[in-house]
Amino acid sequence: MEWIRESVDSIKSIQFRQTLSQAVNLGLILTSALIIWKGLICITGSESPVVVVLSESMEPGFQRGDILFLHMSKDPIRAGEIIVFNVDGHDIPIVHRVIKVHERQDTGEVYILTKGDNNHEDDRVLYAQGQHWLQRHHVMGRAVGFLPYVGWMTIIMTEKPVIKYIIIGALGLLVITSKD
């Protein structure tokens, strides 16, 4: 009878160690993802090296759901470039094309005007009240590449948060319960 109790305790101990091992593996995966993200921030010079196009304002060049890769260099911003910028008072960055650049000769400050390719008007209505131009500190980065439609999962999870929690829970459960 004693050997049965010892066997059960041994099995419980193995299950606990395996569960602990899987939890450590999940932590390592999350830590690796964070390290990769921070590394990309350092390499690209952009606070957000990857963004998803959320609207149709840049069609036909970029579709809703496309993922853009950003880089922020010291080179001057020129008309025709596609930039991602933040507007004071808005949480979501905007992806639009630079249509006009004005540089003050006396101070060297650069003022930028943008417009979505699919929009009829420039972006002044999107800027903060009383703001007519973007400045360099508003720019998060320049688009240097893209993957079409890969960002749809992000859009779905943003628009339907319950799906996000189901997917995250399922992935976490899969990692914890896997036998590898």
Second form
Amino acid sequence: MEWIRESVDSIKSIQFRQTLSQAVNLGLILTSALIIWKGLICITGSESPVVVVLSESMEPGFQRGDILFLHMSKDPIRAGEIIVFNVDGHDIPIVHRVIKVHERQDTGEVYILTKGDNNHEDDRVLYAQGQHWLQRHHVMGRAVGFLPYVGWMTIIMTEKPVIKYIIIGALGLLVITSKD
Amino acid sequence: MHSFGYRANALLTFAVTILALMCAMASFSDNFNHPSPSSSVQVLNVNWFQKQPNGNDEVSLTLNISADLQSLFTWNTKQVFVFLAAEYETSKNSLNQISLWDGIIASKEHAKFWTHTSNKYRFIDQGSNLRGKEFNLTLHWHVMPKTGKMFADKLVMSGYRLPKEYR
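Next block, the form predicted together with its partner chain, ref. the form predicted on its own:
Expanding to the full complex; the earlier chain stays at the top.
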């Protein structure tokens, strides 16, 4: 009877150690991904260092599903730069090109008008009610580089949340059932 | 260690790493290109020059823009976005940049061009400072790559002046 109890105890202890080490591994993977993301935010100076192009307003240069790398430096914003900005009260960032710049002598404050390359009209219709210009604090970053097609995963996961849950479920299942 | 899952995972990781490396090398190869573009712009006519009811000056111009941007194209270039901006200074604003015209050049063959056009976007000042104003016309271009880093540069053409009186 003693050895039955002994072996049951040893089995229970092995499983506990294994699950604990799996949980720690998973925690390490998640936190290193977080470290990389936060590090990118610090290096590029932008709250959102990578964005996915969601609309066709910058075609044929940027298509839906491309990802853009952003950088925000203290350099003044000049015409022609592709900037990513948020309109007051809207969450979705817009990626368009600056077509007009007026910079004040005294304060150095800058008044910007933007337009999507593929749009007929400038962006005044998109700005908040009564707002005619964008200012520096609206701008989240300048686009400095891009990779085509890589952003399609994000678009699919946003537009069909079902797929997001399926993938997370499958990943979770893989983690639990893997032997090491 | 030899199951299908492990092999597929290893293969996929390797493939993505190689792809990322190729994109980086393609982008890096753009640094070896030393372009020598040229351009010239004539203001053919000042169509009209008015003060709007809100107090801002507005002018309409007819321009002849010609440029040769063929040396900007590399094998990693998807398109070149080119625009002409009027740049001037006023007492209130240290810099004003107004884009008058823009275009997209999709291939090297189209990069040597000329166009006879009136300004695509309205030339409106913040205020009423344009009479007799001296301004530069700067041709800016943005090279958008197939993958990687975007390059931008400009060519400043100075010596343009608006009329002293409204017309």
